[in-house]
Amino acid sequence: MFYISGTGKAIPSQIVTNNDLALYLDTNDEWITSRTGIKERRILKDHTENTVTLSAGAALEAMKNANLSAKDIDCVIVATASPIQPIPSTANLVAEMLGIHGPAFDINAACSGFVYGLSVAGGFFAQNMYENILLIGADSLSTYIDKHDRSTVILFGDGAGAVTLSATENPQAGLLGIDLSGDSSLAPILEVRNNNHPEIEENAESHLTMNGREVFKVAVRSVEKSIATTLDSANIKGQDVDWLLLHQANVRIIDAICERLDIDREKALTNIEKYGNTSAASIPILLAEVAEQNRFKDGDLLVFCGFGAGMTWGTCILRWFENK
């Protein structure tokens, strides 16, 4: 099977506070934190930062920290919904940057994309296909924001986490429990429009509209059950979980989380107060940050959870070992 060998992230340079939106939006600093939990988030800076630089960066110190190198990666999978163009891919673009040969794709899932990523990744090593693989989660939503739009511009920043996977023969090694799920007729409720597309009536939004009260309900509803729905698969207790790694969209969502599934609040990891909403990178930067504090032990238990756009959801369960 696999394990996760190194982690990596990138964060752009500019910080947005919530006291620099207070400057021209109706809010303040505890209006926001009180409902969020967000305190800051990172926006891309001018033209030197994108999804693919900020996917790069990530990458590249995922492998540094595998001790990897371009040679030794069979594969790239980037998990994005804000690509900087539409052909070729993202893992493309991040592979020929890095000097990567071998197969390349994106996975648009939204915010839940790198779980999914994750969920295809363990089928390759299921197959026994690859040696190492490299899943990237970046999303540069800022460049689909309406800056005016309290409702949205509070909650997402920018950024990229990596990981690189390596097959091993640990039989404690892969994923324990799996669970992707989604409805398509909550479509609307978040969604970013295209009004160059000839279907889409002239006028139509081009930003990211979303309506907050429903995106919140179908979360807490929807995280629960597939949560419960992998432990109960893997024949795992609430209990047993040493980390919750959930999607980082609102702290009020982790903590409902929690207290639904009798899961202790402090096992579930948090880094939103500085980051925000950051889509499918939120969880792998998340995963990297508490990598980087050597807070994770060998046969540690960890439940990664995402959930977005589609709508779409997932759970994916592991252990986490060291790179020996």
Contents of the next structure:
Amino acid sequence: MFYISGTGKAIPSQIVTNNDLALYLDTNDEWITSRTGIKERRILKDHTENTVTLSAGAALEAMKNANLSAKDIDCVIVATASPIQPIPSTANLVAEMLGIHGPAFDINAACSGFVYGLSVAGGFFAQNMYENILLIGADSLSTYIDKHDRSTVILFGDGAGAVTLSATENPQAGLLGIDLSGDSSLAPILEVRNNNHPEIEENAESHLTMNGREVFKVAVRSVEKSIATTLDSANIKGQDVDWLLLHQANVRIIDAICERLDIDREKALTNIEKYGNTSAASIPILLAEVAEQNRFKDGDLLVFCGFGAGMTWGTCILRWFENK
Ligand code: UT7
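In place of the form predicted on its own, output the structure of the form predicted in complex with oxa(dethia)-CoA.
Full complex below, order starting with the chain above.
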């Protein structure tokens, strides 16, 4: 069994508001706020900030909150779709930066990456392989965004969130339910192609392209099904959920999910207004912020659900514990 022993986050210093975007784009604060719930996002300021530095910052905060040092970490997993280089992995670069020795690897499941990572880590704990795992969700999708594409630039922000996961004998701890799902035939509705792609011209820039309406529909349908199936398999009723931590992509998606699952809207935590969609970082940043405010109580039932490019989606259920 394992529990979340520490949480942390790191966000770029540069704030880009809706009004900043409206200065050069045919958009406005009213449209962005009412269609998405987003008011501002954080964007990498310069080359001193990137997916690795954000990951390391979030990791250090999580380790500090858990009273763990580099020598205590047995494995590093980074969920990211925006590494600064293909090889070695972001996790290797973070481990080296923090002086952590041992296995380190990345997971690319786009915005579902943190939930996929949680289930992978859960598998390692089920095999009693490690005492402490550092799991980070980090993305800098601004590096893939065409700043003149109003349908995507308004949505995405950069950031990183991290958790330390620690072994415990508590029989109530650990994953109470998991669902990892996806549909690869939907890949074209949200993608970034790079120069290795056969249909990309040499030296063309890589931009994120998205069919927003389709992604919206798939997200609502698949998230509803994934959460319902996972709750069902764990024999848990919607009313027994204390907190819903959904991927922060659009507040209207979160509203629709709560309505369909008959879960009180107040239980669905949000911070999308401040950060936009930070991809694999959105759930761990949200978790870190709410933990910082001491809003979780011992034994609270947390449901995590991510969805994103691939398409990928998935749910993990676990209880919050203050101590081992
Ligand atoms: O991690 C997963 C990542 N992606 C998502 O979760 C995206 C899911 N989809 C969405 O969040 C929404 O589909 C969007 C926010 C992207 C778009 O909202 P929508 O309500 O689906 O708008 P729409 O695409 O249907 O566009 C409605 C209108 C269009 O104009 P017409 O054709 O009705 O004249 C767009 O051209 O709004 C226009 N529009 C904008 N207007 C002002 C599109 N983007 C903007 C904009 N500002 N930024």
